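First, one chain by itself: the form predicted on its own, in structure tokens.
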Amino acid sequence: MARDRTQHFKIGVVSTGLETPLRGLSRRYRALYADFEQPGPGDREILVRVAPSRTGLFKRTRYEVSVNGRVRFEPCYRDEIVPYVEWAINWEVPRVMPEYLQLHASSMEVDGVGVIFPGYSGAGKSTLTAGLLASGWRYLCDEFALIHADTLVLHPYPRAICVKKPSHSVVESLGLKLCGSKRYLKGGKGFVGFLRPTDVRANAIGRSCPIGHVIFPSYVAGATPELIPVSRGEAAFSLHKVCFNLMNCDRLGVDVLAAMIRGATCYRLISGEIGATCRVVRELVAQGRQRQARCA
């Protein structure tokens, strides 16, 4: 064990810090976010501290994960710590940055247009995100859509893409490689690996953009991919279920959602084989660009 050391990162619009005496944790976290490291704390930094909290001959070692001075988690195993660090940051974003509405959704940018894929865990968001990233789209986040409440602009938070073990072979079939050989235990989701978007290509990170498409994915093994249009009212009702700060945003969350989807197309996606699913989504967005070009 070494002295406490603090690392600071600016990951899109989110400033984070990690302070820990655990050298292995410090090294692995830096490996995930070296492209975003900065020399000192950023504005409204979300600071996570990790240290052993209880040791002894007859007691299992636990690791205290605190964020901005409050204990959030106490994992028992070192293999759990990195996912808990990520979770701690995720829970703190709405409190520290209330100007953003935070949706449980992966988010991508293509040709200056934002596409979000809202859904609960297991809907296939991260695998779909990896597939679209491999096909040339630019990455914003695999877990959240951060939407500025006043401008309705979608902003990047390009954290490492968390890939569950059953999807490792799918991601590898796309020619993508997970970061390092280390795998992490993420609660009931089992072991996960992380994909660094900047390992895919140099310009992998997207820019802030308006939202053009809202697509609700649902993975069905063996299914033929299909896009089903939904009304904006139905989309708004579904979105409020996956909003983390509906009542704690700077503006009333339902008003932000209503304004956001007013200019977006809304679909449900039955996803199957990743290549075919990505083609269906890419075709939808390309058709939207062609319609806009004709109107212009």
The other form holds:
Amino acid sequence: MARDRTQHFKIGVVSTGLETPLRGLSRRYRALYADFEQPGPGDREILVRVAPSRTGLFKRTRYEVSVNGRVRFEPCYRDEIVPYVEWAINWEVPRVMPEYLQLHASSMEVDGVGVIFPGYSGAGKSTLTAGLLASGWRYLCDEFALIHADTLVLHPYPRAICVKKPSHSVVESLGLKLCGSKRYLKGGKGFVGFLRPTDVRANAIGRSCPIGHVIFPSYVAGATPELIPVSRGEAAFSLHKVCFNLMNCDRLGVDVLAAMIRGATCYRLISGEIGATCRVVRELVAQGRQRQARCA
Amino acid sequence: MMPFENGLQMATMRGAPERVASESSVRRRADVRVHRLDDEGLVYDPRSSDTHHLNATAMFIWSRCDGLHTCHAMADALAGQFDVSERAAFEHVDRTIEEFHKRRLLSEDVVTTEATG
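Mind pulling up the form predicted in complex with the partner chain next to the form predicted on its own we just looked at?
The complete assembly is shown below, putting the previous chain first.
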């Protein structure tokens, strides 16, 4: 058995580490996050350890995925490990970073303004994120909106974008290429591939910024893309349902949501074909910018 | 004008409805947190950890649940503000307060005013 080796990464505001004797896993994980590698552990590092274990009557090999000392998952196949490592980190982020209100949302930055796309799995967050990234927007995260509870500033956690198999051809049609040829099994979501934002262009990662727009996407095959305004009250109520740490944030979650939403415009987005959907969203944000410029 | 339906939304629902008399007033619980967002409200109940969304008419009524406004007074104000008949406004006030009770957002004490004249 190879000796465990620990790699350390600082992915936006999140410090992670991976310790494993599995060389293939080390290599693949590093391929996704080489841009963020660090020489040593970062502040409040989320350390994931993956080790094979043989248990049960037939001594079948399973893989223990533990995070900060607690076993979270035990996948059976090597092809499942990378998504479980990502999941394990996602589980731990709300616990170790209570200074952020954390929403289930993808987040982007354009010209210093943050745009979040909250929604459950299957709403089309990652595909929309890839589309906007391809059109020049900068990436913050495809899974979290990390909002600092005191400053209300949105912060980057630029994980590799997880693209489900049905969206692979959509992403490729945008001229984007998934990282390597390897595809991974992610539970009920089926096979996924990863898109490295820095493969799209050099300045693909966004900066911390205030939130200007909250857009709830909902993918409807064949639909004409449409933005429907929603009130701030309704938006805040919808956001509380996709909050990972409403009760475990440094400030009361609803206080943060209410303060944040006062500075944002809020819409529901019926998304369809990716190019047209991205155009609709870009136009909305451009109009907001023009309005602001006129007011200034 | 705001439609009266969908006055409140909430994560969970508990409790049984209670009706209040037209000349009585109700008081919101002091420990419930309320954020006014434009003309709507986001309400957080620290006892149950439930969050509620009040639309414009529900927020209008909520802001008058101060132990001073009677249901009749609320209905009069609502009818004036939203251009609806007094009867429709009173029914809406009644229903909304019943919802507030169901969700345990009001104090237990109901202030009853003696009818005069």
